[in-house]
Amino acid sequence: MTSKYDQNGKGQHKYGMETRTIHAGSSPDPVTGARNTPIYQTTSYVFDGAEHASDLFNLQAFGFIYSRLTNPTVAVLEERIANLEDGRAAVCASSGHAAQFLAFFSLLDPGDEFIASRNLYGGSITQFGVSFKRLGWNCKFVDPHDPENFRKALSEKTKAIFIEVLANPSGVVVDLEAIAAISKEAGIPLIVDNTLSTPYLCQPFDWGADIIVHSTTKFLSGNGTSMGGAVVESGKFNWAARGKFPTMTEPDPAYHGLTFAETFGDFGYTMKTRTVGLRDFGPCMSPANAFYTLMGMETLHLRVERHVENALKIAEFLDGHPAISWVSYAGLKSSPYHQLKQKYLPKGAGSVFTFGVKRGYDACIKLVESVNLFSHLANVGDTRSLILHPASTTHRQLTDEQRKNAGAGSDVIRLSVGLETVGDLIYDLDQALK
């Protein structure tokens, strides 16, 4: 939709944020006229003939061809995503860990290296350090505070950057665009988990990103029900400036000797990712997810306004608590975090936040167990509240130095706030706590 006429006929007009949720990707079904995009439950689609089906399995022609690569219900959700990103293109996965594997899998090699935040998800790090090894792909896990530590960690081996803009759990933000200049300067691509974030509250893009990822199942789709993990590429990358990167510049053995960089150019990265990575290891999300996640994103704009409102407003609640010892949100004035809040998410830090009780484990156990509202479960991005103790939970796999630096000690709570009535949500921790 951002390249669509305005109605005077004169002139590119781009359509709002709020427009592109309910609008991005989809049109009324030309055969039905059904308005909202069905759920193409099918696996696979006819061929006009002969020729028309060795096109599409040459890459020489798009269309759908087998539903682990392509479906009309995902294919509408990826256009969405990589609309509301202001990318060049996206592919869908089974999960967000789904769609990390893919984006890494078309730019590594056995022993290569990437570069991560050490503030991230716990079943990242857990990816990253542990299971990614047995492929060969190294991850050097550093202190995003100081942007000079990416730099520092750099080797002629390193491919890419990772970082979360808005950290999960702890509710750190980094310094995107000063990460991004380092990343630029060493000619390898910064990968940014944007789900906490959302492209409602931050644009990675406009910051120097060149490639994002999500998990769908949380904010986007909003709702609890459905997994699901996004890659979306910025189509500014030059991917053979520095010959660093072969899988995208080198001709590929599947396709006759095609090289997807020259081929497909701004969006050759996604057409590796859909056709290699997708195609061979299978991860594809599933068409009914993909309706499910259209659904909640038609309301994102609405459903994060009100998260971050009541996530504020609790935050500023438990600061002053007398059982509370610390809260990392960066929407608080008091937070170290809040001037690059005002920078990369001037619309509100997010509605995931972590506090720490002050009598330490056992009153976190005690703690999620006496809650109502909130729900004790390992789940971000609902609209109902959420609640956990990632120590014993999330990131209970790590060591105690890595959970320390993950932001998710002993004494940590994790909240996601959802959308009930602020003043219940206040209530319930309240009771709880006493």
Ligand SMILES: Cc1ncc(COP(=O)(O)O)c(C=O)c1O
The other form holds:
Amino acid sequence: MTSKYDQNGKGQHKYGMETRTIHAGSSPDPVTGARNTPIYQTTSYVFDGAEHASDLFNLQAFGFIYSRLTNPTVAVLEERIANLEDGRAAVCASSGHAAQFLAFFSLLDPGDEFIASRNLYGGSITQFGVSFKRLGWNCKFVDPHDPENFRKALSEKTKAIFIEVLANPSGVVVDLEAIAAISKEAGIPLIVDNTLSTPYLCQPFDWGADIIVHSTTKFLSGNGTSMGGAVVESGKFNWAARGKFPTMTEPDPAYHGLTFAETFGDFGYTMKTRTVGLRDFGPCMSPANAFYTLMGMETLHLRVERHVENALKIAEFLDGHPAISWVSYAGLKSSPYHQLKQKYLPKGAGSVFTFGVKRGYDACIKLVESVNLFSHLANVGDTRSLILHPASTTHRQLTDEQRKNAGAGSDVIRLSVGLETVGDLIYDLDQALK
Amino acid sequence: MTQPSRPLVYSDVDIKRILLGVRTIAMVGASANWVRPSNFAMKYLQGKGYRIIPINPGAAGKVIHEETCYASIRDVPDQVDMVDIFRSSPAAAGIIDEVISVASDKGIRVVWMQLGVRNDEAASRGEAAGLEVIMDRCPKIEFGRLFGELGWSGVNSGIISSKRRKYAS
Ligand SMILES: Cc1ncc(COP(=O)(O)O)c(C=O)c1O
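Please give the other form, namely the form predicted in complex with the ligand, since only the form predicted alone has been shown so far.
To see the whole picture, the full complex is given below, headed by that same chain.
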């Protein structure tokens, strides 16, 4: 993808993903020259005077007021994520779920609808289906295997489509480009949760997505230390085209009648999400968590490469194991998602996937309790390998039917393959399955 | 916006040279209403040391941010380095023609069309008359981007550099 910028005036040079995971957003500190990003552990920032203060509060000047809105350490992470996604701007939040809440708050009024893939992280299904409903935001879940299902669910009130391109937990890959075409035709943004694929494996904006959300808790920080989330905008969505987004195009009473799309152009959605959503609901990322996440992100490209390599070997091992009935990993040639994976995730299908244990629920419980290296816990995207039985944990709140639809039936085990010696991981699963 | 026929790519080096080289900017379409984007841009650029002269026939004679507003560029009594156009893409044509006719008299070197404003034909006429033309960009946003401030709001500056950031003020 070409950038509209030409930094050196010597023709466009697009820096590679590896360079950008290390450098984007983090030039040395202007005052001290500190090479790594300092942790600005401060809540607030002095004003130069009353005029400066009022300019900042009116959004007429760029600058720091209070860390609920902006913080210099968090800002480096925001710019880095925006850059890696080839987006225009990003805003971080205290968790992936907070990021999702903010992403929708900038779009929806009570009574509005959005359409979501039913193959999502279980927590997202609950957030959308139960808690959002109480705010008057109505989510229609559809089977993403046929993109036309999204079109069929459209109504006058639909304001967005939400998918995970590589879905948690089942390793389903959805047809991003086809769904993007439907959302474009409907004049609504396509929101992609890119948590499990990361920008290293998939670039949703290249396929027509308009907004990307992340749980940075997972592969971006990579080491299971820090909760966090992000909302990224492509900068290409035309908010005014159909008059569907008054929150973006009409004078905002929360800012004396300022119009976000007009005043901030292609980063208006991010400004709205930050200066209204973050300001009024408060789920900001802490500077320390931004620092840990930045530290992890520097090696995103190396880590994800190895995650994928280990995951494929383990999937192949399980595929040939007599106690296993099926393996759902899009990296396997036999996977029904292999073709979509080749298109959208050419460098690998991530390292989170599911498999079925022939002897069902009880055998699953025995497996998660018998492993020695895999950690039995509810997270993904850690350096350490993780194992989970979704039906008894993350997907417990769902109905049997929802569980089955989300690929989390009672015989299902989810792995998040880490970076240990792959032979050790295989040995561990093998002994636990005996 | 007129249908863009080609992507507009300006080098950061050129944009920086323009922003550091001009001091007085005539802002065509500057609004006296403080929540309008032009009013924001005016205030911001004043804060960075630029003199901004508002041009707006509807507000001629009024004072916006301590500067007298004129009905046209021709009416401005002082020298002007750059004209910043906050009008529609079609309306930019007439403004560029006016700039061409007064450029040597006023010392105008640069015409800048705001974010969303693009008129390739008018731009070509301006360039043929020796003016440097920028389209579909905002000087406030570009200033913020190139001198590090925009990144404070999580905007992707597109800059990769191991040199200390320098803030201009
Ligand atoms: C795909 C996906 N999206 C969103 C989330 C929610 O993120 P967080 O736990 O940071 O709130 C998760 C967490 O498991 C996830 O796996």
